[in-house]
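Next up: just one chain, as structure tokens, the form predicted on its own.
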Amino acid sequence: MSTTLREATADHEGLLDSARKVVALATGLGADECRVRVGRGVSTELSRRDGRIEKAEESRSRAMSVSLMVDGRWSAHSTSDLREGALRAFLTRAIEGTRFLEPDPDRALPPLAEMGSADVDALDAWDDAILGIDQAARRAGCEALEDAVRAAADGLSVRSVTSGLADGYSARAIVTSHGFESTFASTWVSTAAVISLEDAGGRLPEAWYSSTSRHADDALSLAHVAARAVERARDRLGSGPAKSGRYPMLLDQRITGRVLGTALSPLSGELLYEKRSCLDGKLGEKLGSDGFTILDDPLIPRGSGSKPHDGDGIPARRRALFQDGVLETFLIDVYNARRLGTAPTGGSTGNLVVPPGERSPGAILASLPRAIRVDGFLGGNANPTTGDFSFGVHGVLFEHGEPVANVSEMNISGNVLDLLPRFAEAASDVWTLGAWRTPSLLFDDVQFSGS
């Protein structure tokens, strides 16, 4: 990356000064309250396909967003033109336009005494080493990753291999008109491999695997990424639908969020206010099995979802969303809490954690006469109002722990209120390189539709 550490540090400090100036300008032009966010991002990406560089790209962005309260009316605006003259004209138009809206006093800023930040340094989201990655290192990494994929795929008919490395940083400053200030910066580095195989009947099954982390030394090795990409591609060969029926379902550690999200989206304060949540009125009820627990922990050092505060500026904290099957917390931001006449609980999440169990995925599968391990999704939808869901899936059918068929062209379907009691066990293989920090999860008796 061409950005030096000195340039990045100066940039971060300048963001706070820029945000303060926008607040002063907006209030001077007639805004009663405002919240300003100024952000900066730099990213570099290099990818290689079948021995040739396919993409080399560096992007830099700088933008400002502002929320305004004018005469009891609220609006939100954004721009990437931060020149002083352009900002004055932009804010003048925004403030005048806000006066034409309907009053919405619930949009007012939270009390300053309730706002704050967790210890940013403790989140350890910044790695100086990532700023030292240069194009030569990315090129060498892409070449080594492609070689590792082809070595792992020895004996398979490989159509193409794409390898890619990317890295970058982002920084932002938030300032409000009543005195709240916050800054946060984070780095990231990513490695990804995509492999396409040749299969019977002209099919070209494709699979990918990746690693993204805040710190370079947390990244998975190139060999690991390559091996897992090839393993996933091998599981696509000869795949097809299994017989329709109800099977135990083992969700791979990396994709649990797609299914668990059906339980979290109805927790939204907006959906609760609009009476569009299937979990409305169920706070404190036991909805899942004894072992079903989802924690929100935005304070994990180096966590992908770690943050010092939520979108309202309320300090980040650890909490249980579901504990042993009991619904413990709704996700209610300040605005919707006012509309609902209740206390805010935080409208967004950080790192979502499912505590691990004691057995490996292999041991769990070996204990079952028959089960489908779901490794990925192909479309689908979920309805937070009814709780109904339907997802296209692919994976592997196991019998007594042995793979017997690669599975595709199947759907899982049901209702979240029926699914949660079917949670049976968490495996021991926790995924730590994403905002969903979960192990593989076993659900009993899930409806699969196939042949």
Given for the second form:
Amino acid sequence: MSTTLREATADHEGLLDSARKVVALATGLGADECRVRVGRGVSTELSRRDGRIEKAEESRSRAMSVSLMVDGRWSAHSTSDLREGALRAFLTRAIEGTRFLEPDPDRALPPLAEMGSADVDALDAWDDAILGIDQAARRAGCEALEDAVRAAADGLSVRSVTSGLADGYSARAIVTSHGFESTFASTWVSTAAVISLEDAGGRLPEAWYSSTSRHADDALSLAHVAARAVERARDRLGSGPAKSGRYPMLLDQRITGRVLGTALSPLSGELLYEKRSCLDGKLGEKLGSDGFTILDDPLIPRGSGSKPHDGDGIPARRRALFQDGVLETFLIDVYNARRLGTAPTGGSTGNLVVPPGERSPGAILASLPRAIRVDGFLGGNANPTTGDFSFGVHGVLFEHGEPVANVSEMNISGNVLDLLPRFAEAASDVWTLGAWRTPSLLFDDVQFSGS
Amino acid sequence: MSIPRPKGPPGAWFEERFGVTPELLRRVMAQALSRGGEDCDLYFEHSGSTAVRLSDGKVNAANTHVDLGMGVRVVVGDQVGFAYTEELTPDAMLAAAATAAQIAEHGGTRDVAVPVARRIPDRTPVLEPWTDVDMATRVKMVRDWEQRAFARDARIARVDTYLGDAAKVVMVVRPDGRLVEDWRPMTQGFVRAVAVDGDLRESSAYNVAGRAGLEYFDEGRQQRLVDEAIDRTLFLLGAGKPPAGEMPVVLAAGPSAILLHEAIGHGMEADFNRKGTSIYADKLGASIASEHVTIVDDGTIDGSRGAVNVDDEGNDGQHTVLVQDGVLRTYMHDEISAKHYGVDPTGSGRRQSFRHAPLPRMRATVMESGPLDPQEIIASVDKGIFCQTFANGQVQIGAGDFAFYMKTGFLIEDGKLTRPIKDVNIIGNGPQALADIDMVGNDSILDEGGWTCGKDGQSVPVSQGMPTVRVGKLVVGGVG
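Okay, that one was the form predicted on its own. Can I see the form predicted in complex with its partner chain too?
First the chain shown before, then all remaining chains and molecules of the complex.
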């Protein structure tokens, strides 16, 4: 389908030029300060279901967003109608509308001297090989992946198999009225398999597995994706709730972010300023057990969360969020730092890293008389103001390392301040193809509700 | 900025502003079908929105957004090719059509008619359009909500308010000559509060949303918006955790329809059934619930968030009975699934924007009233919980497991509401939960909250409604 991808390049100069023109237009129309982001992206997706191509999609998008200061007042806008006359009318209205607001001087751009980019080349986020993937390759990949899933599922009652390959790139430029300029571009390639099995009672449990990477040669093999999808589907057969009670919980390496996120969302400068954070006033306190460490590393080459600077244009740097249980930093952007009267610490994160431990997940489970490995979530939410959380879970109940029952229709509940001291061990299996780069994590004595 | 209701004849919006003439439409569709596609649609969209926010006692932030583009879908049986463009130039549109065309693999042409506009129903009776409302009026409204909120209770420490409005003009064009143009307004009001009582600190919020103009915010609705936000926040200060495990659950009328949406609604979207991956795939005509359970998915409720004059394939919005007296009558269909099942589409083909191909989706999903007094239902439970308000939900279509997150509710002990409870996930299996609905109240009401449904990465606005019901058994994620 697509020869068009080959024409594409990041075209940093073209994007910068567009952004500079919007800055000039906005300031010419009366904005005192502005920050303009111009982005462009291409993505191509092919999916195949049960032996036939199901969907072929190609998107080529472009977008412009701008934040404005007009007489000390702030507003933010976006449009995909980039025709010159339309853009001028759009900005004119945006600037006029801003004058009706009340002043908020804390919204001013950060000082230019504090802004900058980490070494973009060192982030290694672009792979020309991905631009060379053509529709014939995607088609062959989808077919091979479906075949691999069916081979791995030999002996199971398969209802349906969907395989998908997708790839693309995105590029953006940011320009401010006080002279900051930044460009960043990244490629990505993705492989996914979904399998639906027939189970007792008419249930059709489904499981998926996927690989998404910045570089083609980091991608997991089709056979690996297929085998894991089938393994996960097998772990859903005949499932139901186990007895309510407190169990050790081993979180699978790919889903730790949902639970760890309950400890990170209350770190946000906005929640702290708005008095909606349960971790307010706890900086420097030991909140977790000794091994509980979460690092923010936005500079990992090829990392999916890697980036040259944060949302304010402050250069990206490595830092610890939690180190051996101690809360080391809040996540305070420039605006909320001004409102709080403190120094900004960077409001956004890059790759979130939990260092691996010594033992494999299997060895950890084998050392426990009884434990639930949680493989996925269903619904649930967390309250950052109180720290309370409650998530639906499914997974496998183990006794002395042996799987004894597939579990579903269960919930875990608790409070983040109660959970962090229950962190017991990081396994040795780090997942590296995501912005959460963690191993499987063991927590002691977690409240499960079931039958 | 908002998009005004078009004054010209259908089709004129995109022709006059962007040069999209009937002849150009015909050429683009001919390109889309040039490789043997059986059918195609062009979906044009021009949307605009405005929002103002109050924070720290100041109305200090505003946002506007404009979106413009065209998506082209080519269909061969159940195979779909899709591409879109944000430029409405002939070259860009023809290129997108050529890309989507390639789902078909052989040559051949199909006759393409020059489109002729069709009049459609209007379920969005806007009296005071947002295009006539100046910024000063919006600023005054969000400030007024803030002042009302602080006046309610001395424990309210912080209030944030938000007022948004949006509208889009969409045009759907088909090779058989059909053309519809639709104007879709939406508005939303939001209030969030933080309450402090000694060491206790809680935050909650409420929002209302509908397809309406300024008239939506009459005095009653504005006060209710504020009161609900404050009541929900203060309630949390005194609330605790429910017990853990399986128990009877009574769901309050209105927002509890999140149970319908997750446990039943998604499983009845026909794409999952056509593919055989829904737990309801083989259940048409079967009894799946008690005789008191009747569930409709309704696109025809004037002004509701889930109302559709036409769906995003150009078919009229409809009142679709999914379950009648406990028997599964029909799925929700887009054109692909309707063709697969040999039935008429139900007007359920929806998409987030021109960047997406349509899928069968819910509109306003409602359970109709049953015979019982709600008090009688609560009184019937010895030990269980009563769920009042909700945050979110999710379902696994194949296994049928679903969950919803209760924000506030009460423990039921010996038939009476006792201790307030909060923040708990509740989980069950859809067909089992449906079968376990053993009492249905006579108080069905459409919730006015601004619900948004996500599926395959696409979000669409929906409504939902429900009477008080009792579900015999669900797993409550409490403690103990």
